[in-house]
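First, one chain by itself: the form predicted alone, in structure tokens.
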Amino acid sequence: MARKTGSHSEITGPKVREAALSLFAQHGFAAVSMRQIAAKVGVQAGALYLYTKDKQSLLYDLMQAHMDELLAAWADEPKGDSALSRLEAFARFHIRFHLERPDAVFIAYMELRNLSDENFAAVEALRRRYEGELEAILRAGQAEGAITAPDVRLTTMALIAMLTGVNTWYREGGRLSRDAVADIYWDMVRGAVGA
């Protein structure tokens, strides 16, 4: 199928992802028709594979592309020498970053169960890496006496947890500020720790 009148490749292949992106959080991925996708980007439907492979693809991608830029904006965030800077540096930016994307966060987990075995596991890949700059923190701080965590597998677990959950209430001009929630939360990270 030809492309629409003024399709340009670089402006359609992102829209097409904004709007899987959109749809997917908004209904689920099962829901979600590929017809649906190119309504959304005035397309006709066909036009969507010059763009993916098949629904399963988009999402892959989606998925991967999120945990590629979380671990690159990772790598470039200003962190500290000690392992307690370092802490502090990974809890506000855990929160900074996931409430400026709280669609692809919400695919990011909530979608894992929809992809194929070999997607799951390149996902999980990426997630495993961004838990273990979390993870290594935390044995730093073991080994400099200034973090305790009796198991750091499960505290790393549980602190990112407890700092994604963030986007499940966090409301734009609610009562308290993005600021004063990440200090509110960096209080009861250092608290989990012993620090």
The other form holds:
Number of protein chains: 2
Amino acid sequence: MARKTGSHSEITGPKVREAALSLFAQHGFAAVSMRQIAAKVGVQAGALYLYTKDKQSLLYDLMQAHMDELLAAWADEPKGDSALSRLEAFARFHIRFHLERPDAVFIAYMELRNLSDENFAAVEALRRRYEGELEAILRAGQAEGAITAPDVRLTTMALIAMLTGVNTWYREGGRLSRDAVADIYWDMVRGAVGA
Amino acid sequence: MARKTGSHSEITGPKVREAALSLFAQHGFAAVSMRQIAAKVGVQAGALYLYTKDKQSLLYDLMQAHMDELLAAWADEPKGDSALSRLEAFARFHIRFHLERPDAVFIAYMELRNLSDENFAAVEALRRRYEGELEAILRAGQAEGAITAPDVRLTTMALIAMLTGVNTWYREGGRLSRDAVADIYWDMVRGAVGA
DNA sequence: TTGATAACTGAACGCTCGTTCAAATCAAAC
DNA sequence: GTTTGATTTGAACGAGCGTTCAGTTATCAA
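Would you mind giving the form predicted in complex with a further copy of the same chain, to go alongside the form predicted alone above?
Starting with the chain above, the whole complex follows.
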């Protein structure tokens, strides 16, 4: 008689994704083999195909899951009423969220090239939705006269680049706490938009 | 009788590097094969080894050459006397230099993981030298009371991330000219450091 | 204990990789 | 036309790739 749904597979499946995330972030999608992922999980390569259609799907699923989680978490984030308080909420949220999952962030930005055209389009659309959130805040701020942004689109991309850059240098246990880091970034964002 | 030094090789050599740069930027180091690079040049893979020791050296040489050029160009850039005018010179220089060579910039930031430890250390040192240039400007600005940067190191990395992000969205022939782009970025940089 | 199914193994398949190198071709000088 | 060195070809080598699947093992309920 069949076992109940999910038994061993509910352990191995997440392990496959964790191993893939870690190895893709460390070495890059194309440089990591399915055999290496399997070895990290403790199975043979053939077993991976019980949990992912193929290597490309594995990457795509990781990237899509990250973007979905980012958008959902932002949607749930308490925001203020004014554009400026929403901008502050965005900056602090972005820093916190990105520092909490460095591997997923890294993959989300570095591995776009390794996605097939169809998968790339899907992930790109999610990225644009997230960028759109900040862009809407900036437009509202402009309308409220609270900020200055000669080109809102450019400002959006520049701020996201600056905020996302936190992952390239931040080390846990370094000189600055996460809150101090968020404070400084917020000050810079506020200054950058003339608020 | 032997041909004089440098004849056909002075054509093929640069072509190998150009093809490698373009393909590495487009697809990533690990995803591009020596056969593909050779095909783009119009030779067979075996011919590449007349111009590069191996695949790893090809990447390293491209990245090192880019960093050397960046540092040399910055050293030659006219700067002002005050920290603020040097900061403006840096911001405008960074935008211009990075927009002029998108493939090299892309590789310089994206392919660090694919460098061997020794090569990584060498390129990382060059990156730190460039970051050090901005950091020195910010420290001088702080000392002159011209800017505010609670943590100069963080501010350095944040500004470089913001400026380098220009390559992720800028399209030649888009809505904004390069000068307009540089203007906006400079305004944001100035605002970010409270000047 | 038995039988059924889930989960995994291990090897095969066709393919491609980076690199090497003997042979071939090209081109300049005489 | 010949000689010589530069440059390239083309195939081989050993290794590894992603993926498949028949067979095996583990697990569970009856």
